[in-house]
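The chain below stands alone, shown as structure tokens; this is the form predicted in complex with its partner chain.
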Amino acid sequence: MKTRYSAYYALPYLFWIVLFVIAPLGLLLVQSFNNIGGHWTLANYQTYFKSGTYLRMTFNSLWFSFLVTMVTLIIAYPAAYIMTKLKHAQFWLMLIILPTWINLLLKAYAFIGLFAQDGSVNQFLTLIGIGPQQIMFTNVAFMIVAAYIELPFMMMPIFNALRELDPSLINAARDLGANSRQTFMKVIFPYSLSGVRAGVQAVFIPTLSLFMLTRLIGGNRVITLGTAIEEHFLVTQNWGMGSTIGIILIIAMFLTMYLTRERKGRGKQHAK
């Protein structure tokens, strides 16, 4: 096809990258070499690789994101295989899809409920004998309501990359003599693994800043990179620190997706 359109049309497109993409991440990246005086520095950088508390908070927050996205792939993964097996597959994944369109904080709302003293939860521990127990604002409730909130991001890209299978090559695998064990280990999961790797990306990232969350149900014990950033911003108005830590963040998250990458070769063999 030839050029047939000009970019006239897509300009306030063209705009919008500009304007809405690029702008915002260069003066993300101005802001963080700025002190509160507004002058150039290097400061912020030094306070952060030199004291322990940005660089242990920075450890938690990758170690809580791991944690939350650990679970949520351990839940998700035999889960997304069972649906494909199921008839009216299409049902079953709008019902995954479904609680992504409910808003998160009202999600979040509903466990304040739950992990209440005296809520549900501590209703039903009393009943089975274990007793009430203090669960708000603990990091334990902190990571079932993120695992809670992005269990869905995790089984779509696994379940779609598992019903992308097509099925004759499981019956090859059978038919070459595989048993049901080994097509699982050679076939079937080497083949879902880019949705894993997708389900990664769409879990470990955000929940890496999570901000609310650790406000409302953390009781501010967990600081995840977003939280410190929503703190200098708008609590601080350091916002010279908090862009250092949204470039940190900004580069673990590139590093997450460069871990996760498809591999070539091998890896691009199986995704085909």
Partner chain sequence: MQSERFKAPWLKLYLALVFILMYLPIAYLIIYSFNRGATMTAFTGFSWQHYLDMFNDLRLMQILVNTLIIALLSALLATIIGTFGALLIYQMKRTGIKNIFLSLNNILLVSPDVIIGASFLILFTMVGFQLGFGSVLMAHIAFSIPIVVLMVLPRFHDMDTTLIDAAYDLGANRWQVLSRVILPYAWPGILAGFFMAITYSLDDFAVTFFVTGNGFSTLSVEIYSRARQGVDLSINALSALLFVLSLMLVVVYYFIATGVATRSSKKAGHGQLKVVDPQ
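Please give the other form, namely the form predicted on its own, since only the form predicted in complex with its partner chain has been shown so far.
FYI, this one's just the chain on its own, none of its partners or other molecules.
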């Protein structure tokens, strides 16, 4: 009886999952087998895997997503660790979360004002004698802006994982003679890996599909799969090819989630 009622109450959730997740993915998959004339074909996938341009876009997407993820992780982990030691940690976390409430387009234009030829950054460089530099429309500018935007999504899960760490484990490690480095490597970092994995997923997957920043900040010098999808849907009107790239992107996202999933065996090993 309990199982029957549970299944009954789960039906509305299944309906919304089918309507808003499975159905759109199915439509995208069907559209990926259509050419620009609306006829069924495998040419889109053949073109993708045979074209050096599309493969280079795929490599660029993976490479820049990896770099942005590593930069945010290097910054977020020590910052989150320090924040857990502060008296008003939740207040500082709120200050980090606040920029996520601002529209992405507004943040992009704010950085355009900072990195422009006569912007604040170049004015400072001129003041110290270096002179104005070409910052806009470079890979470095894209990396800085993307890392800034994604940083809170890396920091929040790491902060929560570190806050949930039992202090008695750290005290036990120190009582057994472990120094600070050994305590971090053997206790703190392994037990916070769940937050690291969640942060990597939260940063790497959205960065794969970035297209607005590549246009506004990178000046289309940073070509990614997200840029290609935008071009095919809005410019060339080749929805079939755009859908094909979208399917490839979704597969890459699922692979990322699979590779960064929590291993039960390791969890049991840490528990022991």
